[in-house]
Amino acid sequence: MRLRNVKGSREEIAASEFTINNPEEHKGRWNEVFGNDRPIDIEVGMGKGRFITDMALAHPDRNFIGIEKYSSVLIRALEKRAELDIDNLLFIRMDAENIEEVFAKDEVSGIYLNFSDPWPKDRHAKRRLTSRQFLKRYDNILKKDGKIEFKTDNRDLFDFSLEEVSEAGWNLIAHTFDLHNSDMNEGNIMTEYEEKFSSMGNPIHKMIINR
């Protein structure tokens, strides 16, 4: 998917004051940022921003921090921020492949990963958030007893994903090819694409792993 260019984003993002410049400063004292000893959660690929936002408000008991690489909408998750009187939602940009340089060991209780970028070809398998490589970097920062969810309409990459569990070492603890017509469903808190692809009758898939 091409992304338009929103002209002046990045310096709008980084102005902001939702915003954590130089995220890699914070490494170790996330809740010292939030002023708080609440769980942190993050999410990988966030886009818009609409499932953090909305877990933010649903979740006042923990912090959320929303990871995207893109200004263009990134952006737009800020204004949306902007109109909220919450204090557990901030956010980063930022590459995913530096996420160990932001986070430290047992800092994250939870990762969630929505509608990430398949990336097809073979060659840059390595690329997708839910690769053996990716695992090892979630596993040098959440907590022993955290989780990883992890969402998309993809039937390729969610086969692909299942297959990196075992191989990384990792727990499934839960999975649904329909998520919307499962057990899974209760409390589901959607995404614009989740949104989009379920009206045009795409089953959205889903899996919970641990360690």
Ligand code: SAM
Second form
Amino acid sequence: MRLRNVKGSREEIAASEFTINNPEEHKGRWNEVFGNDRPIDIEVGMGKGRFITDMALAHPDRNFIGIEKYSSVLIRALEKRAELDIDNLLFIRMDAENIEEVFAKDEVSGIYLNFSDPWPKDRHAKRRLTSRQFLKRYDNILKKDGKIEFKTDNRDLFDFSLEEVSEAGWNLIAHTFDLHNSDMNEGNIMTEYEEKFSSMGNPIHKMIINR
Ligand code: SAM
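Hand over the structure of the form predicted in complex with the named molecule; the form predicted on its own is what we had up.
Time for the whole complex; same chain goes first.
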């Protein structure tokens, strides 16, 4: 993803009522932050936040936290968030490598990974959000019956992820190499990248996993 430096975005994000600064202070107590006991779903690498925002609107009975490393895209999600009268959507600016410092064991009910950066060089494999190293981190925060849903148009990343799922001992509940022409597409909420790549004719791959 090409990132423009959006001037002042870091300060604006820190000042927003929808961003949680020092998120590690809420580890194990995210229900207090939301003020209720609804299940908490997260999207890791949410970009400009279209997917997680539409999920929050579609599921008012759940809470959502969007996680994004870069201020320059997170700021776009905040702009949209400010127009909405909902109480179930918050954001964290952080590198997901530290996710276990922010969420306690069994604190997260669902994890969404959408069009994650492919990191094509072998030596960067552990940075891929579906690598065994990341699956281990998710294992430490996801409820026992929790699921991860992953979408991408990148076939190499999808094939790598299928191997990692098996290596890490997770179960492949369902998968498709052409989401938009499969029965897994029912209720599908599109991401920014999904819209862009599917309109170019790229088939979208999706897997749902648990352990
Ligand atoms: N999920 C969005 C979509 O489908 O439209 C954005 C996809 S974009 C290709 C991937 C996003 O993941 C980028 O905004 C990037 O900054 C973010 N990202 C990648 N690695 C991350 C990490 N370790 N922690 C947090 N965000 C990360």
